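Quick heads-up: it's one chain on its own, the form predicted alone, in structure tokens.
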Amino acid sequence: MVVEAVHVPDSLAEATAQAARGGHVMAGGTAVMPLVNYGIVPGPELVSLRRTGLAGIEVGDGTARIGATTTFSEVADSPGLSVFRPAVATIASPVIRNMATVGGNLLTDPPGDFATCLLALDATCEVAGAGGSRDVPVAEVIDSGLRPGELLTAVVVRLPAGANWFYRKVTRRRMNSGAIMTIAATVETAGGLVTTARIALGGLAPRPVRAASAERALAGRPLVPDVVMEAGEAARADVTPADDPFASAWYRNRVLPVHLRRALLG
């Protein structure tokens, strides 16, 4: 479809009104503009969020609130979000990270690598629409998206301790490559045994998923290679990999335990 109008509202209220009328929302444009260029954008009107004041980072008391239109370069430059720098460095390229936004990464189809991080951290999404604002678990947004006319305004996440946070993205090349798989996890131990584990996997299903079977396999056990490999084998029950230009479903399934071990143990 040919784009006939681009709206650049100056307020969130105006943006939600235009989105409710059917405008296709655009933040950084890295996902939407290819659709425009190929003529497959789903509507004739775009709604740009760049003037809506939805960018910004607030960090305090171990929690971060990241505005939906905050770019990944801004995330990487934030001292309070240093725990995410290795993950952000794997997203696209520096040029793309100057434009791509946290909200766009979560709401693109399929959701991107940072969405896998947010799922592992059980983030909360702040959403605004004609009916007001609401808080939504990130897992729900990943699975179902937003209601018609709603906009994501921010994500709120409890920041993990560096020693408990693990991230690994497996790709064919360093930059601008889709993930063969992405692993994000928080694992806490006490007395040498795993007390809490939250593992999210990207690139192994249509959307990022929790590896609940792997989490159960780790619970109450030492974080050692044999146990982590067993957890990786259990995680196969949680995924539905597919063939794509980056890797086959068979390969993804085969190497999942190895990369989970590398993510958690190095």
Contents of the next structure:
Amino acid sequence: MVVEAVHVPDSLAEATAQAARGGHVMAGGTAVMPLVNYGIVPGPELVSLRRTGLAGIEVGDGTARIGATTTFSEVADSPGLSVFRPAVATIASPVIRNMATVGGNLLTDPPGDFATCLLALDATCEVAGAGGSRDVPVAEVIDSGLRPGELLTAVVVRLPAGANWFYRKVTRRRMNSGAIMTIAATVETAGGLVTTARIALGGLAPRPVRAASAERALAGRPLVPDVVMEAGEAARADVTPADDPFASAWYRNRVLPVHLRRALLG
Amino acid sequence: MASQVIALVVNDEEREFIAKPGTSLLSGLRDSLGLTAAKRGCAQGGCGACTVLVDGKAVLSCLLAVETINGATVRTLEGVAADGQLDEVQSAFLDGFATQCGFCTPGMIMAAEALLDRNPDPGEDEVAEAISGNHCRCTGYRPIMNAIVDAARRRREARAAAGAPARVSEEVA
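Now the other one: the form predicted in complex with the partner chain, given that the block above is the form predicted alone.
Let's see the whole complex now, leading with the same chain.
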């Protein structure tokens, strides 16, 4: 199959209509164009979101709305999103970050490191379709994707306080590497005891997953090494790691508690 | 859909070419415009050999469908020494033996140009980050990193000597 058309619509309405007619949607192109270059065309018609006006960042009231086609360089340069800067720095290279988008990171298979962050933060996805728009929890988008013809327009996320936000990507190289595992978490404590913990794990299952067992193991207990290691052992019930060129499934299981401890306690 | 005429400003010149649907900017540059500095390495965004600047930002030309950037401003390695004079990055690469086979060099230089546009005095970590998407299989990277640090110093000195600001963006402001 060859590409028969690349549509570059100027509006969301036009893009939604083209997607509904079966056009394959792309934003930065970093996931779709490698396929095109290798003749593995995802569909005869591509729909680029580049001119749809979906890029942009609004921050206010402790919440951020990040447009779907916002690039990672734009996220990194946004003063209001500085809490995400260390996480964004772990995603690919600066040149890819000039192209790759927040929406693309969420909707590629597997979803990427920023999707893992959004999962830990219970983000909401704004989705547009022929019948109007709807809000969808990010967990649902990660698990089941969008309905045919729908487009992601933005993610809305409550920004974590720096002290409650934890991110750690375990890699073979210091920069521009796929993940052995990615841990993103928000943990709040009161009187030295954990009140809420939301932990998302990337690289340990076909898609980023919540570590519900680890969250339960932390609840009401002090955030100290023994407790966190115990939570990390519990998290093995939440993951289904695989062998890949970065690490074996066995290794990932083995080191999960250690990296959860390092993520939360340094 | 039929092929389409694509218009770009490439290295300060208005250029047009006819492209089949889904043609990459890299193919347009190499096969239609005869600008062969940008290299086709992996064709999947992993090697950085096709790095060029589009509207001032370093991007991978193999991952851009030309229809999506119609009208954009593109700078390739050919445009860096447009007047026949090597710029600071090129001369630092030459003097520092930062090229061996040379295949990665155009992408390395464009990634370095993008870094120095934003940061005229980068530290070693910033240099490493800037070229972290560019693979070199010859040098072991050390001479390249040294050359970029050296180029930054040369450019700062040249700009200071000319009484000009160190950053292009300051000139615009």
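Please read these numbers as outputs of a predicted model, since none were measured by experiment. Residue numbers count along the first chain shown, from 1. Only residues modelled in both forms are compared. For clarity, a rigid core is taken as the largest C-alpha set superposing within 1.5 Å between two forms.
After superposing on the rigid core, the one stretch of 3 or more consecutive residues whose C-alphas move by 2 Å or more between these two forms is 174-176.
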